[in-house]
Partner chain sequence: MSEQVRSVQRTRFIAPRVERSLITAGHALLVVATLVAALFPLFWVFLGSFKLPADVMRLPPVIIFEPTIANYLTVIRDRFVFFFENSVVISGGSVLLTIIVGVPAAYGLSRLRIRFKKTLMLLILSVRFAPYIIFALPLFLIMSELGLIGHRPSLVVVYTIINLPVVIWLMRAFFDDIPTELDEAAAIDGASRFRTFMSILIPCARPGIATVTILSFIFAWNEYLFALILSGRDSQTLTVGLTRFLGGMEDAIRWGQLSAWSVAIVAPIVILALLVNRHLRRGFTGGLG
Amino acid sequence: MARDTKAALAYIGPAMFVLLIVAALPLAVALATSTTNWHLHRAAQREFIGLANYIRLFGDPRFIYSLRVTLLYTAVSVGVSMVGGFVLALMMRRTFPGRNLVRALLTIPLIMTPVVSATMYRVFFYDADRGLFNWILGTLGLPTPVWVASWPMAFYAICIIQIWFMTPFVFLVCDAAMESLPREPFDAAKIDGAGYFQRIFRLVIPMMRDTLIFALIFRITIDYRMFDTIYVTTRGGPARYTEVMSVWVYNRALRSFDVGYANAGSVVMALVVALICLALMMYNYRRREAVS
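May I have the structure of this chain only, in the form predicted alone?
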């Protein structure tokens, strides 16, 4: 047993060390500095103030609004991409000419960096005068909005980019999971007269629950802390309507230079997403225990 433990530590030790450096250490620093009055304009005057920054947070309307925008943005982008990726995976179950080519094309958004995706949409799709979306709307005789400079179009704009960017990830996860599903339950369901949607809701989704929960948690952690796409597209505007928590932390730390207060916000941000993911894992665990 001791030999197996040593061998396991030898394999996971380097990864755990890297994780400690890039994740645990910054979190510890954020926790420590969130209890101080640390302002970069007077960095030498840092002092311990306890929970004052956290009390200040929940009396700050701008922070509360950024929390609401973050949760709404995460719910919309994650929800649509989960449904879209699952539906695409179902469509790829059918055999048709060029299916592998379509699969490859569907992964193109995923291989692009978020900054490139956001810049492409902002320049080629969202431009008020020459953007593709407004050209199509104008051709159809419909109103042409100012996508990134008006509410709620700016919110829709950042959601569209993230849905386009991350739906291929959900598709790949669901497609791989569907490939591994056994065929016997589906053949038996067909013999019993179960329809297509009955097979999806009674067989496919329950058998893929673990995979879907994994994809959902991954998607939440990605979208909840999204910064680069939103900053490139709207910079949190117009009038801070799309200022999600990551942009709020950036503005407080690197524009207002109130690092202690910004770190308190980042800690709250981490706690909220941790509680959401923990609730999903507990739900999945209880469902698994109930089934077994």
Given for the second form:
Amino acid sequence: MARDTKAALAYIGPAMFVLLIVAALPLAVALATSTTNWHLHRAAQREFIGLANYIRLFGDPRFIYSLRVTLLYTAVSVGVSMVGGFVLALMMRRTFPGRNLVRALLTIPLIMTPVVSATMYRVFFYDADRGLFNWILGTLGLPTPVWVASWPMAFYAICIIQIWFMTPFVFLVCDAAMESLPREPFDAAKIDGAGYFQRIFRLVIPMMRDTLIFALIFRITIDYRMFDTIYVTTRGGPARYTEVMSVWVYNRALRSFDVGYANAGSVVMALVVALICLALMMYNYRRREAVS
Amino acid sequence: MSEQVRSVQRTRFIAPRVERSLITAGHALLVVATLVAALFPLFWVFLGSFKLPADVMRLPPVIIFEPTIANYLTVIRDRFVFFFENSVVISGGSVLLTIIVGVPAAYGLSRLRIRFKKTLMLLILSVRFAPYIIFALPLFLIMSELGLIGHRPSLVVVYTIINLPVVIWLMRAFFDDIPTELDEAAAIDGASRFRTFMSILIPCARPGIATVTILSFIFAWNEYLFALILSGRDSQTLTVGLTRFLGGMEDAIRWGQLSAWSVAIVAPIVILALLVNRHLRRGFTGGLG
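Switch from the form predicted alone, shown above, to the form predicted in complex with its partner chain and output its structure.
What follows is the entire complex, opening with the chain shown before.
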């Protein structure tokens, strides 16, 4: 078969060149510098130190903690938003006047600038004395925590923002998938006397498996790398309790100037999420093979 | 018919008609509650932006108050235009660049016979899913070395990393949907590949290109990490400008301004997003979901 090599160069070449500059080159620099002791204040003494940074990472409690809190944050936020988005999509199966408008409005959190959302939550909702959350809690006679300045409330605070931000995404994906499900199996199941929940768990979820796995992978990668909302809300604090990986790398590089070490951290960070995604894709693939 | 079957099998404690209206009411309540949860923050910051310092953080919260545009006036005086211009130039420029290189690439990946097409597509996709900090920090090091921190054209190029993978994937799906018979007919008429691309495929894909442009603009506009690390002092965008307020903000005066600033950032993209709402999902997932 003839190959369109020349044409490929003309059409695909420019995009590849741009991606080479903005993605491949930085990746190479990240890998290269992760094997050096490059510190921005002692740039002159930059030396190759092999895998020493990686060894240091695994003996660094602060890094290990950061990895753990990132995974925990991702698990909580992804879990709640997956269930929430799925239930929302089910809710929207029922027709009612203004349904399409409601569907459109529900996606607003998703397109709102994350930095703005986080700022709003922090200032208007989480403020210890004048925030709306504590006002509501106080009015109900419940204890009023100092949200972003205490553990574990700071952790919940960043989870709440992320769940609010990302549940509409799961909703969108599930909504579209449900729209395209065939009707017949459901009618048949109904006639056979299957209850609502039985139909959901035995029919809807299995039929949507591919969509759900895709949404899951997508959600994991987004939360795992999240920087904006967390940095704005807590800056990784109180102390280092919400210092997720992106914030860890940022702090190591731009506050401690230990850039070689910081890059080693981001390489590990990328590897971990790549492994998680790969495992999920393999699982889905096996599942599909088993069915067919 | 199925309704009858069910009523036979289940013992009813309340009349079916009452049950149905109870379900309708419960459903309506849930829908309203969800809408409030989704929209309240935006509504609240919008109200806050028109409040006087005395009203903005008052408890219990006030919904009826004497509105003022003083916050917006202060924001405009507070170099808002500087940040706004940076955001427009950087987001707009990067979207333009993304479309110019991304659309032909998508065409190529849809129509040309090339080796490793699948691998290439997956590599492009992995950029979309990678933790951005692994690109942002090395870019900071490279750009510092070259003296490019805060240099607007460099930021325009860097910002393509957010949207180029999405544009390539989405536009390829669009081109795949256009029947190849069109290309073949044009080839028989003696049109070159470039001619076919420009005068047949691009016009066919125009709705797709419009959607992708708006979506890319939203994503670029919302960007914070790259802007924070790479914009130095001279090219700070609106998102970076907003977070300046979060330093030591103990005084209520700034909270009104902060709201006005937030509304000014979010208003254009909310309007744009409602315009392309039907395509939002594909935009977010790069046509995958």
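Values in this document were obtained by computation on a predicted structure and should not be read as measured data. We call the rigid core whatever largest set of C-alpha positions still superposes within 1.5 Å between the two forms. Positions refer to the first chain, counted from 1.
Item checked: Core-superposed comparison between these two forms, residue 22 Cα displacement 2 Å or beyond -> The answer is yes; the displacement is at least 2 Å.
Item checked: residue 271: Cα shift of 2 Å or greater between these two forms (core-aligned) -> No.
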